[in-house]
Amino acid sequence: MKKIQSTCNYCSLACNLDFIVENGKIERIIPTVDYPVNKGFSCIKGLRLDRQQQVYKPSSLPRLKKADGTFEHTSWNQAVEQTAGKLTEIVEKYGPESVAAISTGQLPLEEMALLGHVLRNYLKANVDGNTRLCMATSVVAHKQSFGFDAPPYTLNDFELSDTIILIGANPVVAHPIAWGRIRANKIEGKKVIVIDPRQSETAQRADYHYPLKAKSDIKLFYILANVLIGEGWIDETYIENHTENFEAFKEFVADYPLDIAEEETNLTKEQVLELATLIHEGKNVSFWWTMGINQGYEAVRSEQGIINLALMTGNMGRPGTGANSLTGQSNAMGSRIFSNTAGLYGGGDYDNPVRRQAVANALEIEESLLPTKPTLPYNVIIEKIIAGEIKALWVVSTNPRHSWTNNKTFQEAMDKLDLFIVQDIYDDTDSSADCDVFFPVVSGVKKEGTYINTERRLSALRPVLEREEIERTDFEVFFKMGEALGMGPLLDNWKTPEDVFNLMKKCSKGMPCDITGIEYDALPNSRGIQWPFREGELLKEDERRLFEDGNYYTPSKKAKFIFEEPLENPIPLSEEFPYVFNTGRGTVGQWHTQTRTREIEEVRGAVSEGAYVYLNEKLADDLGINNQEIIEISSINGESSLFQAILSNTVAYNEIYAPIHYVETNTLTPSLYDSYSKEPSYKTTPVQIVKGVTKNEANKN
């Protein structure tokens, strides 16, 4: 019996867990004691990751589609080389950006880095990943006003902060371990404030909660920073020393008078003063924002409203403070900063010519073999699928069938292309069950790699078992993909999960997020490291914050308040379509499109199996729509959806809530995105409830 220790690669806390192995198996799975992110706990996702692909196993042979729509499965070498030359010759038929991949913040970053490699310095094709859909808009948040994408927190800070502020985020089913440190925050007279249209898990336990009419965050955060400036509860010094442009946005707030909030907010002028006064009177004062708030159409000022009641209090770089973005899946930083799809290796822009010499230098390869121009967004690459540019798409680790947003839209994207590559560790997700080609690979307990989970934490992924001899990794389809290519050369240091991460080191160096001073090695049975950590430097802390000199990444070195009027909803409610359609996580235990925690048997006895949404009990009343009947839900996107009603008191009167879990949900979500990130619009939808869907009509469906 021995005793491994890795890494979860479910959320962005990337806890740590020690893995317990006697003859080839899994025997128990136990959180490790002293890692600085989860300290001896974990969600029962973590806790069962001895079940992926357990009950649902593919053949661990590549599977091909013959001409006849049937399947047949064949050698990893027949399948790499046919692909290969598939992908060739659409290359060279219709050019290289008639090719495009679809990521994940799931992957290792040297699996990311290495996709990288193969399909943007070498076919010079588009390769976006589904971090787009839950982090693009805290990434242009923090570039813009940072300087850098650079969340500055610890999770510590959830410890040391008196007055917790959690906007738009759920982290009792989301983050439950980070809720287990709000728990064990011991601050006497500590507060846990909640602003969310809805009575989440979280605002039910919260010691203040703010029900905000749906997307009116962006008014509410201009309305506080006029109450904050008018009441003189404002850091002038800090302002002064470490901001820039807060004239303007003191002169821009004063048309966002307390007198407007109920009318733009629905909270009263009593609450939102309250809230102000809150903020205040915290000595230490943190704010933390996730989903509610990346996914929406104006959603990178959004947070930038967030950004700058931080900045203009004075909460920024000092224990429990800070602005604080949650991220949502184990390695969405990683794919970040280190995935060479919106920035080039390190961070930094492709048109900066002392950049590319240096990440060219890094690589070993000349300056032009570097890409150009960023990746073409998420939307853009379905959106071209669907005109007939793209021709082939390789998918990998993530199901946008079931969650790109307007799904059908995916499904008329697949229909269109070419050749269409999904490699998963399963072979019958809603992307991968009619596919062209399908990779099967193993999942994280038999890898090796980095993870950076949300708070810049680096740490190690390990193998747990051994693989069989026909299994692949993710890595090692890539090499193989890359070398059937021809890249030849090109991959000469490419050739271990080692090999990439000392390049990347390389590539960080002198950048904020520098890796030099991490040893591959050192990462095991750590407590991981947070960047920046730089050759020569000492760890002293577990647990380091950003800019607590002061400094930021920009120019000058000042954090920049930016502003900017609110839209209008480009699709707001009406007489047709006059109910909110919510949506976000609905247990603890279930994972995004469920391909995983479906093994997971307490889950399975926990959840739905099939869709539902949550109904206000007096609308339900005014329907007159009955607990657990199923209804017919249409959508302003022209598409429509069966749910079974819950009725509850969680949600406002016009709003209703839907997990995410379901392919029916994003069957109903618009095609509208953040102007400055192109991340979808999620969560405020306009829909029609259409009553009287009888059983056999559900069935039908």
Ligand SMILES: Nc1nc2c(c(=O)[nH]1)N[C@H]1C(S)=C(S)[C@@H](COP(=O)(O)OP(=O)(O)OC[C@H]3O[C@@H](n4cnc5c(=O)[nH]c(N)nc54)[C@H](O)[C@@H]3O)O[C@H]1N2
Second form
Amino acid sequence: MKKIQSTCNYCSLACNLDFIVENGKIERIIPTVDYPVNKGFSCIKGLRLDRQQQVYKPSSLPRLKKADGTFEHTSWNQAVEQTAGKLTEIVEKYGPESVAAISTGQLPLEEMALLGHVLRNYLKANVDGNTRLCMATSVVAHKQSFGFDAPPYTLNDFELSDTIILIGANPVVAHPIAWGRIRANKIEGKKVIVIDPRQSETAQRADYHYPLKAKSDIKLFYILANVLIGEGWIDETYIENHTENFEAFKEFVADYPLDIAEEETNLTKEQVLELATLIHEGKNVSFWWTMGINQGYEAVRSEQGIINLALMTGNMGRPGTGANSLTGQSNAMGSRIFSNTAGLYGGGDYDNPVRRQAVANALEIEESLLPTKPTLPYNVIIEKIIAGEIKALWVVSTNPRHSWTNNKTFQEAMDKLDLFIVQDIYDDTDSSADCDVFFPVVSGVKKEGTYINTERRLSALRPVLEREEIERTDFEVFFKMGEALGMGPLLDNWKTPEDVFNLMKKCSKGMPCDITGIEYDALPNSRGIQWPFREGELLKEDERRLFEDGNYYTPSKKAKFIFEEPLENPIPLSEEFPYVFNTGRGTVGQWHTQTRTREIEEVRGAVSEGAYVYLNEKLADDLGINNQEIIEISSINGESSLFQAILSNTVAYNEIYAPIHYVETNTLTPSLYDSYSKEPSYKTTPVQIVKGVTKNEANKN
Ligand SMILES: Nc1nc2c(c(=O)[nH]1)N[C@H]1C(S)=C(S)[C@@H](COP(=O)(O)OP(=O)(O)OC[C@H]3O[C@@H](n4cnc5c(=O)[nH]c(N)nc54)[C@H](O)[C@@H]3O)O[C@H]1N2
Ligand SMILES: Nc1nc2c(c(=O)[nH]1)N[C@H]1C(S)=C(S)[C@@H](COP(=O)(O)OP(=O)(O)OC[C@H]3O[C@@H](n4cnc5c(=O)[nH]c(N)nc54)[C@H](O)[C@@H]3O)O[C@H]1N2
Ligand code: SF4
Ligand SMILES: [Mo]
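What's the form predicted together with the named molecule like, now that we've got the form predicted on its own?
Below is the whole assembly, all chains and molecules, this chain first.
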């Protein structure tokens, strides 16, 4: 019997788990007791990581679609050679920008880095990630306000904060171990505050819930700032020493008096004043946000609204404080910094000559091999496929036919492609079922690499089970494709995950995310280690936050107040579409498009098989809709879908909540994006309810 400590590769907490393995089988999974993130706890997804590729195991050989539409399995060599040949042909005919890939924050950083080397450095193709659907707004907000994409906190701040403000975040469902950390907070009089239009599972357990009008957050933050300034509840010393642009901000928010609160946010003056008072009275106030803020048409500025509140009240850099964005996927943080998609490895812009040279030196390549500009964003990639400009797409570890906004547009793109490659652990997903080339790979329990979690902690993914000879990891597929594309010596330093880790270490030197002090071999069986950790440094504490000295990564070392006149909602409610269609996570056991979690018996038995929405009881009564009735919802995007109506007063009268785990949900979401980051505005679509769906129609769908 062996015990192997590894990392859960679902959510961004990246809990550590001890796998007990006997005779090539995982006998038991026990949350690692001595790991600072999860301290002996985990959720059901981690505990059932053995349930992957068990019931739904694709052939371990690649699958190619033939001209007549049927499929055949071929050897790895044949599939890789043929696919590389086709890619080369397309590049020669239409140029490198006719090829694109969409990757993920769910692969270890070594795999992402290698994909970035093959496709971005060598092929000059565009590569974006599903992190665009998730974190792009936070990346931009951090860069502009702090000077680097640097979430400042450690998870321990959940336990050290006396006033925890969760904004558009539902950790009871989405980050259960983070919620566990909040519950472990024993500070007397601690307050948990939720800002969410919906009475989420977290709001139900909080001390205060502010059910604001969807997407009015930015106005709420400006009004709060105005009140805090008016009352003198600000930290002038901190503002003076560590921030810039406050005077302009002060002048700007003067136009946001308390009087407009009710009209603009649906919260009463008293509620907003109460919230301002809670912020003022808290000694260590922490602000946490996730997708309720990130996924909006003006998300970057909304996030900066939160950052401004933390800065002006001096709630930064001290234990239990911070303007803290939680990430989503296990390696979202790694993909942000080490994927060579939107910035150079280790951070820095493609047009920064000093960084370009440093990265080229670290990789021992010509500087000219590095891309000269950030990737085209996800939405533009899809638009260019539909326009016929991008001919080949390689989708790795993501399922966009389901998860992409206005997801029928992805179907349209799939139908247009000359070459559609999907690399997944399942061959029957909405995206992989009909692709031209399917590369089957093993799941995380059979490979190695490094994850960077939401608090910047690096931890080791270890092979728990042995691989069969024909089974491949993502790393091997990328490497073989690189060889077949003709990279030759350009792959010499990239042969193993450890090689790539060492290259990334070198790229990070001198950057805020410096990891030069971390040895690849030191990560397994460790407590993980947060960046930065520089060569020669001694680890004094293994739960560290940034900005303790008040110095930021901007040229002036000061954080910036950034603000802007709020936009008019580009797609407001109307008589035709009078309800807000809100979307998000449904249950702890369901993960995104459910390809993996469908294999967990306990989850399958407990969740709805078909798509459903939560509908307010009074609304249902007014429309004559019964509990569990099938209704049709039509959207401003021109599409409609059927859902089972579950009556619940957790949603307001004009709000409908749809879990994202069903493909029907994103049929209705719009092609609308945050202007700075191009992250989709997933959470507030105007819709209408069409009644009178017959059982037959319901079954047809
Ligand atoms: N079980 C499970 N856990 C997961 C995942 C999963 O699929 N399943 N996915 C992981 C990933 S990748 C991510 S990104 C995270 C997401 O984690 P969260 O962001 O916490 O999850 P969501 O349910 O998407 O959205 C959170 C809340 O935003 C609210 N919201 C909607 N509109 C607004 C608004 O205008 N203002 C405010 N203030 N709130 C609003 C919604 O009502 C919802 O309750 O979860 C991670 N964890
Ligand atoms: N309406 C709405 N839509 C949303 C959201 C929302 O809140 N509302 N949230 C968005 C967010 S935050 C996110 S992160 C996305 C998530 O959307 P996706 O990334 O599309 O969702 P997943 O189901 O996690 O897809 C991961 C795929 O990778 C496969 N896979 C698992 N492990 C491996 C591996 O080791 N290698 C390979 N090659 N494949 C593997 C899985 O089988 C699965 O097909 O959805 C977004 N979509
Ligand atoms: S909380 Fe997240 S990382 Fe931890 S076990 Fe659950 S899914 Fe895995
Ligand atoms: Mo996400």
